[in-house]
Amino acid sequence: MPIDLAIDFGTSKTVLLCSNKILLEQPTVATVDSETWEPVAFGEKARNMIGRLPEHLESVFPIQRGMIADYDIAEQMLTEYFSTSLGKRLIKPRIIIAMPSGATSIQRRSLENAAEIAGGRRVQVIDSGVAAALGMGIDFSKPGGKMIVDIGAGVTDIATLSAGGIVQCDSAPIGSNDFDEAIIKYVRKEFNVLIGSLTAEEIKKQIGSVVPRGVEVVIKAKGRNLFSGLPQLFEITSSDVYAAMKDTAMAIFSAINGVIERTPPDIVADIMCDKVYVTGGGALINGMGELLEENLNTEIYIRSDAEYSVVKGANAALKYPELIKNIDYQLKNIQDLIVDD
């Protein structure tokens, strides 16, 4: 029996969805042999090896800033993930895959080819902004502005929508991974300690915030002293982490503001009277809604399942292939597409 598969092939995570059921959710990382470039491990197993590899092995992130950075590894990763989630099938799955709106036609075709060679058929690409809007249940079929912000790991996709189409959009090369890099740099500068990306991510998850916390929180972390070269245990506060993260958060706001400045004023007025819809894993960082609400001076809406809005919207769009064929996304039946709460 033929199946349809929706894919969010993100910078940090890959999600495969079929009939509203998550078949696979794995990190978008591979461990490869440094000489032959042959994959040794994918997904969670490869993620656990980051920063812990011998010289003959290397961690590879095939998706950078939402685009394919290593085509061969991306293709082999999709092949592995298809096999893991679907097994061997006589009929290949029909696939829709989300990609940042700023992607060129060549980048889109490259992703389509990788998915086809990995085992898909009739592969189509949907803009992440449109997919996120559908996944959040936003009806943009009528005249009247809607705004969607998808804060991913490597890209923040921003789009204003109206009358079934994209009015303005941007794929800003900044995302939640940049918060990790900011924490690494801050710890190096202030504590003279070098930490890895996994430690930085854990600090972000535990006490990270893009607004000052009402109550100070302190955790202990481990790294390598830059001067002695020895392991060091240090304490870092939520105020420290806020200081590290605030510039990146404001860069995301600036990207959003840039799209608003290019959007017609009547549509901006509609957005301000409604709300700005924020999704993606970065939307769940503590204080993100509060920060954007204060700076944009409008209501912010974030769903608890923000990490899955894109793949859910892509899955909904599979019911209507014409959505992908029409570059303007003009739909009369968009109400049938949107995902209910």
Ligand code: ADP
Contents of the next structure:
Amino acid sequence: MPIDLAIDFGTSKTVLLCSNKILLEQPTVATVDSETWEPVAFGEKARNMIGRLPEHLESVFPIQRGMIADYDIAEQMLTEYFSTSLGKRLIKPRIIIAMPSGATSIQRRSLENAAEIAGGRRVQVIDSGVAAALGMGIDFSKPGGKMIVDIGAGVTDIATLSAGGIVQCDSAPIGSNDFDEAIIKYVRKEFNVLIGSLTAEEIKKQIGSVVPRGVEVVIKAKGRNLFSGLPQLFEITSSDVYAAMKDTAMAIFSAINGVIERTPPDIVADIMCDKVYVTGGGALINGMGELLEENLNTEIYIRSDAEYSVVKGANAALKYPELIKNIDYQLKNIQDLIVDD
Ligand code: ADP
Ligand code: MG
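What's the form predicted in complex with the named molecule like, now that we've got the form predicted alone?
Complete assembly follows, chain above in first position.
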């Protein structure tokens, strides 16, 4: 039987969905031989090796800031992920794959090619903003503004939608991984300790916040002392992490504000009366809703399954290929596509 596959090929995570079932969820990272660039591991296995590799191996992130940065590795990764999740099939799966709205037609074609060579057929690309809206159950078929913000690992995709189409959008090159970078920098400067990216991400998830926390939290983390070169255990507080993260949070807010400024005032008024829908892994950072609510002066809606909105929406759109053929969308039957559970 032919099957349909929806893919979110994100900067940090790849998700494959088939008939509302998650078939695969793996980090978008590979370990490759530094000389030949041949992959030796993909996904979780490769992620566990980040920062712990011998000289002849390297970690490669084929998607950077939402776009293909290493075409060969991206294609080989999709091939691997298709075969582990689908096995050998006579009929290739039909594929829909999400991409930041700021992608050029060349970047779109490159992604379509990679998915086709990896074993897909009739590959289609959908804007992540539109996919996220569908996945969050937002009806934007009628005139009346809706606003979607997808805070991914490397890109924040922002879109205002009305009457079945995108009014304004931006794929701002700032995302949740930038918080990790900011934490690394802060720890180096304040503690003279170098930490790895996985440690920084763990600190962010455990005690990170983009608003000051009411109760101070402290955790222990490990790194390497910059002067002695020796391993060092140090304590870091939630105030430290907030200080490290706040500028990146404001940069995300500014990008959102930029899209609002370019959106016609009547649509902005509709958005203000409704909500701003925030999704992606970055939406799960402590205080993100609060910070945006305060600065945008609007209600913020975050779903607990924020990381899956895009792939769910892409999957819904797959049922209506004729509706997403046109880049301008004009989705006439958006109500039929909306995922609401
Ligand atoms: P992408 O689609 O770009 O791959 P995702 O939307 O999957 O990104 O989000 C991944 C990002 O979200 C990572 O930077 C990750 O550290 C962050 N993230 C995921 N869960 C949480 C959480 N509970 N708290 C804070 N950050 C999180
Ligand atoms: Mg994403």
